[in-house]
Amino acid sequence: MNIATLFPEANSIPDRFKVGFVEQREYLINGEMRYWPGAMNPVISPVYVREAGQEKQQVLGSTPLLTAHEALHALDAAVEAYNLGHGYWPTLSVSDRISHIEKFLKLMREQRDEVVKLLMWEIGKTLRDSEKEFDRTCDYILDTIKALKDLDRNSAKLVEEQGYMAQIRRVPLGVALCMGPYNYPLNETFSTLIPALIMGNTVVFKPAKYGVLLIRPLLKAFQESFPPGVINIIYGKGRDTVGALMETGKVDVFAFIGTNKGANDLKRLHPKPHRLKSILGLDAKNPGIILADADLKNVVSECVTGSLSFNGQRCTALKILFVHQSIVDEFIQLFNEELARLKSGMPWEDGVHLTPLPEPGKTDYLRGLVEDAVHHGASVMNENGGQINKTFFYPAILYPVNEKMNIYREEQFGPVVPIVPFDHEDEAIRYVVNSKFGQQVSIFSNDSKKIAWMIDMFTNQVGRININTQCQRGPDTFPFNGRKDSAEGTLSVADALRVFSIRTLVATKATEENKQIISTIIRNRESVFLSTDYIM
C-alpha cells in the first residue's frame, strides 16, 4: 500500500462515476420549488484528483445558504398544512397517506444511480455500501408501509372493557423538524422522515451538513408526491436556520441524529420543552469485550468489520476493545493480518474498504488522539498506522490503552482502534456501567455462564447486547435505541410509527343507545377516525 499515490488521475475515473459541478439554488417550501439568489455553501468531496501533476480537492457544487427568514417560511408552511390537526394531510385516511408514500418511493427509485454516485463523492462511502444504503432505504419504506397496514388493521376494531366500548387509534403529533447525520444521510434521515410523514405529521427537513447535495435528485419526487406544506426542505447553517425554528415553539416533534451536545443546545431554545417530543440518536462508545475462551477467528472478523466499516464512522461501530490479557498478543497479530488485507482507495474501486474522510479537520483530530495515547504509554501496533494523506487516515491500532488517554473516553468516529487489556471481567463491566453512553455492547465468549452473567450486568446499561457479533442497527424490525447520552426514543420499523404518533380513543358507555350511535357512524362512514375499514 502506498498512501502517497492513493488519489486518482482524472482520466482514470470511470465515465459512469464522473461528476460535474452542480449549483443547486432550489429548495422546497409549500409545494413550490423556490430559487435562492443569495450566498451559497460549497460542497467539497473528500476525494482529491490529480491533473498535470497537481492534486486538487474535488468541488462538487454548492447549496443555498438560507437564512432564518426562509426557514421560518418553511415552518409556517408546515404549520398551515397541519392546521392544528385539521389540515388535509393529518385528517387523510391511512390508505391515502400510504398512496402518497408509494408514489414517492416509485419516483425515488428512478434516481438511484445519481444518489449512489453522490453518496460516494460527498462522503467517501464505497460503491457497494452506497448501493446498499439506497436499497436498504427503499426496503425500509416498504417495511414501514407494511407495518402501518398491520397497525391500522389491529386498530380497526372496537373493544369493550368494564362497561365501556372504545376504538383506539394512533394520530399525528403535529409539526416535525427532521435532521439526519452525514454518515447515513439517506437511510438514517429517512428512518425518521418517512415515519413522521406517513403518520400524518407535517415536516421541515434539513439535510445533513455533509451528504447534502444527494438530496437534490429527490426534490422533485417530494414535490410531486405530497400536498403543499407537508414536506418542506431547507438548507443552510444550523445556527442560522434551526435555532430560529426552535425558538418559535411551533415545532412539536424534534427528530435529530447527531451529538448529545447539539441536541441539548437546540432543545434548550424551545420555549415549551414539555410540549416537545424528541426522537434522538446520539453519541456512542460501544465496547467489544473479548473473553479468554472466545473463538479468535470469529472475534477478529467481527471486530475488524465492526470497528472499521465505513472507516469507523458509524454510531454502532465498535469504538473500544477490551481483550483478555492471556490472548491479547495473538488477537493483535490476527487483527493486524486481517487489517492488512483491507484495500485502501477510491469509493468506486472494486473491493475497496478504506476511503477518504469527509469531515474537514478530521485527520488532524485523529492524529491528536493517537499522539495523546502514545504520550500516555500506548503504541501504534500496525504498519502504517495513523499515516495521513490529506483526507485519508490509515487505521491506527493503539495498545495498551488506559483511562488517562482521550481515546478511552471520546467517541473517535473514525479509524482508530483502542485496545484495553484486562485480567478480570469486572474491569470491562465497570467501563460500561460508568460510561456516559449506553447504546450497545458486544460480548465474545463460548462460556454460557459468563455470557449470561454479563448479560445481566448490562441489561440496564445499554439498548442492545450482542453475543459473538459486532454492534449494529439491523435488522430494521429490531428496536434501535440507547440509554444515558446515547438516545431518546426508540426507532425500528414499528417503533418509529409509535414515536411519531400518539394514541387517541373514542369511548362511550356500552348502552344500547350508544351502541346504535356508534354503529350508525361506522355503517354510514360518517367519521374518518371511527371506522372499521380494513386495509388489505
Second form
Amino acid sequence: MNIATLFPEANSIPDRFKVGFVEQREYLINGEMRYWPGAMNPVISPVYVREAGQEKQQVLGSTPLLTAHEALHALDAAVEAYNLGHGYWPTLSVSDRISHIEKFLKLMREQRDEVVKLLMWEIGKTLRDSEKEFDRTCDYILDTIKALKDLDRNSAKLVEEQGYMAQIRRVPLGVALCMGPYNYPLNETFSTLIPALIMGNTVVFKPAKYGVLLIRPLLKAFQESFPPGVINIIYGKGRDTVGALMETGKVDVFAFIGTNKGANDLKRLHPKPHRLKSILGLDAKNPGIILADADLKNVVSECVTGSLSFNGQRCTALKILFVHQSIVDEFIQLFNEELARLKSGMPWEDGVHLTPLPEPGKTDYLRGLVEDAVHHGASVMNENGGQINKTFFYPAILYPVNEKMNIYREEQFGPVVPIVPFDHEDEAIRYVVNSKFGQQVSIFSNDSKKIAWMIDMFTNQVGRININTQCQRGPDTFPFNGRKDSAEGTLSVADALRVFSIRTLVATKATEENKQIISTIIRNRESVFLSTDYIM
Ligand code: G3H
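Please give the other form, namely the form predicted together with ligand G3H, since only the form predicted alone has been shown so far.
First the chain shown before, then all remaining chains and molecules of the complex.
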C-alpha cells in the first residue's frame, strides 16, 4: 500500500459512483419546499481526485446557511401542526400514522443508490458499510412499525385494579428537535426521527454537520408522505439555528447524538428545563480488556474491527485496549498482521476498509495525540502507523500507553489504537470506574470465574458488557444507552417508542353505571383513545 498515491485519477472512478456538483437551495417547512436565496455552506468531500497531475479536494455542492429566522419558521410550523395536542397528526389513529410512515419508506427505498453514493463521498464510508447503513435504517423503520403494532395491541384492553378500571395508552409529547451525528447521518438520525414521528410528535430535523447532502434525495419523500408542518427540515450552523429554537421553550423533546458539551450547551438554553425531555447519545471511550487466557485469534479479529471499522469513527468503537502483560507482545504482532491486511483506498473500491476522514483538521488532531503519547513514552508499533496524506490517516498502534497521555482519556474517534499493558485486572476496572464515560466495555477471556467477577464489577458502570465480542449498538432491538457523560435515555426499536411518548390513562371507579358508559363509548367507537380496536 502506498499512502502517497492513495487518491484516484478522475477517469479511474467508475461511472456509477461519480457525482456532480449539487447546489441545494431548497429546504422543507410546513409542507412547502422553500427556496433559499442567501449564503450557502459548501459541502466538501474527504476525497481528493487527481487531474492533470494535481490533487484537488472534491466540492460536492452546497446547502443553505439558514438563520435563526428560518429555523423559527420551522419551529412555528411544527408547533402549529401539533396545535397543543389537538392537531391532525397527534390525534390521528396509530394505523393511519403507520400508513404515512409506510409511504415514506417506499419512497425512501427508491433513493437508495443516490443516498449510498453520497454517504461514500460525504463521509468516506465504504460502499459496503454505506449500503448496510441504508438497509439497516429501512429495517429499523419496519421493526418500529411492528413494535408499535405490538404496543397498540397490548394497550387495546381495559385493566381492573382495586375497584378501578382504566385504559392506558401512549401518546405524543409535543414538538421534537432531532439532530444526528456525522458518522451515521442516516441511521442514527432516523433512529430518533422515525419513532418521534410515528408516536405523533411533530418534528424539526437538522441534518448532521457532514453527511448533509444525502438527506436531499429524501426531502420530496418527506414532503409527500406527511401532512404540512409534521416534519420540517432546516440547514445551517447549529449555533445560529438550534440555539434560537431552544430559547423559545417550545421544544418539548430534544433528540441529539453528539458530544456531551454540545448537548449541555443547548439544553441550558431552554427556559423551562423541566419541560424538556432529552434523549442523548454522547461521547464514549469503550475499553477492551484482554485477559491472559483469552483466545487471541478471536480477540484480534474483534479488536481490529472494534477499533478500526469506519476508521474508528463509531461511538461504540473500542477506544482503548487493556492487554495482559504476558500476552501483549503476541497480541500486538497479531494485531499488526491483521491490520496490514486491511486495504486502504476510496470508499467504492472492492474490499476497502480504511478511507479518508471527513472532519477538517482531524488528521492534525490525531497526529497531536500520537506525538503526545510518544513524548510520554509510547511507540508507534506498526509500519506506516500515523502516516498522513491530506485527509487520510493510516492507523497508529500506540504502546505502552499510560495515564499521562491524552489518548488515555480523550475520545479519539479515529484510527489511533492505544494499548495499555496490565498485570492485574484491577487496573482496567479502576479505569472504567473513574472514567467520565460509561457506554460499554468488552471483556476477552475464557475463564468463567474471572468473567463473572468482572461482569459484576461493571454492571453499575456501563450500559452493556460484551463478552469475547467487540462493543456495538446492534441488534437494534437490544437496549442502547450509556451512563455518566455517555447518554441520557435508552434507545432500541421498542424503547424509542417509549421515550418519544408518555402514558395517559382514562380511569374510573368500576361501578355498573361507569362500566355502562365505558362500554357504550367502546361499542359505538365514540373515542379514538378509549377503544379496544387493534391493528392486525
Ligand atoms: O456511533 C454510534 C453508533 O450507534 C454505533 O453503532 O455499533 O452499530 O456501529 P454500531
